[in-house]
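This document opens with one chain alone, in structure tokens, the form predicted on its own.
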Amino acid sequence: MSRNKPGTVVLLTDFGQQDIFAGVLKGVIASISPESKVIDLTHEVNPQDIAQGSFLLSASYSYFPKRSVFCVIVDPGVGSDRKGICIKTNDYYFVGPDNGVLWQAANENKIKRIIHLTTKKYFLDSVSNTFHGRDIFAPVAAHISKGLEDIAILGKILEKCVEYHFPKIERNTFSLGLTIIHIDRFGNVTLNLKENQFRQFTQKRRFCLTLNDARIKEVYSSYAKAIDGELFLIGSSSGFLEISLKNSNAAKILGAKYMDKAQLKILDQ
């Protein structure tokens, strides 16, 4: 059973733009389903960084049309015995390696079925040990986008897949131990705390967030409200709390790196 109108394939990879890899994916998809729309979410995931890929996917998937197929290739285990999978959720399809990169987004949208990709009919004729994105994941994504409805024919049903969870918050009565989970190109530093969680925890009490040698005590609703050169907190577009520096690079000033620790402490006790 198939749909009449081809859908959308969304590409998220760590391939960058210098090499041919991202372009080849599009060529494969166009060869199988030329009417499918292909959107580049990003090809600038840090090389082999499953955690960053997971964050970027989970922060963005819900803005795409329902039934979109996300072809996600952040695959340090390519050529090993790790599985290739397709996950069908309430609204989307996620295709890629079974290494955790798909799980956060798929779980948020409620997983309905997981398939281990084994049906070679839907791969390219020759499968290399180094480019499963080209030979397996892009072809499968194209076939789904073209109209394939029953993903069970793609392989074997799995009960579960590899999970990746963002670092846990270390909770105490008057403090939270936090972790940096993303730094964007502007130097904004994303923490593993949702803005609504921050509001619930602080309850308009005075606070101090400590990261390295910096102490941050202000939160603003927009970048424009901050003072130049002042570090502050703000709710990011992804819903998480971030550290920013108006018209400058907070991460650089802080010497902050991915997975660095921070502490949020209530001062009014």
Contents of the next structure:
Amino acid sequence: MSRNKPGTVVLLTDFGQQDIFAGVLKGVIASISPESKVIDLTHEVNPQDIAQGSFLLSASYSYFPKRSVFCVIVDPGVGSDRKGICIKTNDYYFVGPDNGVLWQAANENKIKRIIHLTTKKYFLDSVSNTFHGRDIFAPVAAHISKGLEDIAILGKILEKCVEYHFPKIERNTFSLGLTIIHIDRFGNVTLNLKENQFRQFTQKRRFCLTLNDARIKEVYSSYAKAIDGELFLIGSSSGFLEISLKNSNAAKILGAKYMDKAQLKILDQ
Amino acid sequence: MSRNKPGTVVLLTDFGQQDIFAGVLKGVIASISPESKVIDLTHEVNPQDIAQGSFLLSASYSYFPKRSVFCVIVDPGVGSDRKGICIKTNDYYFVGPDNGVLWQAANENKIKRIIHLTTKKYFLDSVSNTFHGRDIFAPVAAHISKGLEDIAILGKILEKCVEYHFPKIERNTFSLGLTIIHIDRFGNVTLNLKENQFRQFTQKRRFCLTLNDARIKEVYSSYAKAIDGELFLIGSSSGFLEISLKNSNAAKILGAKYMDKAQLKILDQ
Amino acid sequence: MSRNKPGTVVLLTDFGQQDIFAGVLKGVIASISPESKVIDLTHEVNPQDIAQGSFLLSASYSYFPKRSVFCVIVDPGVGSDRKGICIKTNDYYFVGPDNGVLWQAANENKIKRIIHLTTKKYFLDSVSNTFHGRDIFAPVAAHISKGLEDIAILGKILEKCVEYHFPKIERNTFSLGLTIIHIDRFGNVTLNLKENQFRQFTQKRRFCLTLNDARIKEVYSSYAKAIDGELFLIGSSSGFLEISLKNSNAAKILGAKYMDKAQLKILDQ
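Could you give the coordinates for the form predicted in complex with a further copy of the same chain, as opposed to the form predicted on its own above?
Let us now look at the entire complex, which starts with that chain.
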């Protein structure tokens, strides 16, 4: 992004789309930096769900152009003393509340600098207590994408920011206690275990994943390899392990809910 | 917007997003003015709800770049003899059916000129009786954003247009009869009373807002100041008074529905 | 689209918008061709419903700028041996899985060339078994919209592709057996009969359309001509015949569901 070439602002929020919040963010950005490209990652994060926002951001950021500015608004603490921050990483900028939602993705891409947003000149003239997305985060993201050379000008340097870590895996020699961290539109159930961690743990031994009453013993490399009606594991496009059901909805059949627990056991001990 | 710099078209409709209507509008605009920027305000206005469209437009238009063209399609009378109009105001253009949906925002921004859209050269070649958004309003908005100098060329000058006013406040010395004009995704309940009107009326005296079985006696300047589980009033980002519930859904708890009535009483008489 | 003027990519998928899939497609396209315009047609095709995707594409493609690239992802067979293809037609490019979803629109616009996508240089570096939209179709669409002169470079020429035809009309002298091929947000019910086919068949004779318990005997040229509460037929903006109910939801009143059958009979025999 040279000084003359405005970049991309990527929006990830819990605003939904039945309201004007997401549209207003784009109005604000277009007013400040008319030539920036704006991309909706999604506005359907569960209201105020930092864990889900964090997962969706970390599963997708790397597919965006370098120097993209992620403007992430999942902000239960708006109007409290939680900080607004900008994190510069190896390839990207992340702007939003300092509540952990930015951390997972930023940390993966290597954090270079964290700024506490305090320079009011980069905010809207009037800042409300209820909509910092519109009044602070979108304006700051727009200014960065317009070609701000040094983000230090946005406020004060911070040594660290709030971290959000995915639910911990409970590890035993022959079993792992896992958690559902996402369910997608197709009913695919994402677990907090990367596919390569799964391969390392199972080492091609027979296994059984227990979730509610179901026992799942197969892992496939594509949906097409499964039989209709059969629950199976698959390495998903996000890198995490998923439970899937060919041409049907695994989550519904399983009665699986976000943050439910599952148990992975090695059968060949 | 100089002749050479296409501007922004902002879309506000009741088309939803599960269908192709909104996408087709963008295809039509891109065909006529490929370099115009198109922003979705929202497509989720309740079907044919002029009151809600009017509220959402007036709460958001001022955040968009000057000279933006608002293309608003909430159009229960499509195919009848209701007119299609373009309103030029101090800073913006508003294009849509003459049923009141444009009026509130246009009036606030000061109406300069109203044109009845009759010049067929700015429509699609073939105009249906069921989809004027595609055949008339989007093409006209595209032509304006492309750099039309004088909108009089679009048709005939009108002296006035249909007005939609928000539900009237019933005023007594010590009480106000209010109406719910919006409920957002988070369950915040918007009343037809501006925050500054509220301050003027209550004059720091104790008050009680009654809605269904609830009595609300607190007003805060930010969500963060409230206690979990407590219903309270707050001046929202739209300028109107809202009923809110910290980290929860006020509308659900209240059983509040769009257009329900509420009573605000002064207790210190 | 000259070499120097990137074009438009139009997205039609069954990804929904509550997830990051659609956003990631745009990230991939922006990374390859930052100046391409991207338009969402809709992401709300019923999961894996090729028939509906086919209908929505054929009802809308002609409203987009010539040389637009339609990137269509309704892909139950991802990871199987179904091919990925690009179809060049008179005015457009269609990219997606070879399962019939592209065929109806491409055929209408006259197919010029079909390419089996095999040249890996136009894919993402790493191709998953579960998300060809991200790894193959979006990258290919981005490269075409960026200004690829000859699509033969994308792979191998195919003689034909998989065809999806709308449900067949059962024809008798005085009756037609019809199928519901779409229901829109407003409850309008689309039948697999073009308005001009209807006119040709009924020849201004009295008719009766039977669907569940309802008998519909009127056809109007606009919603405005109907009486409140009356079910009627109308030529819709897609060119197909629709059942409608003025200012109300015809599908709900009828209990009509997608793919349900209806009978059209001539009464003047």
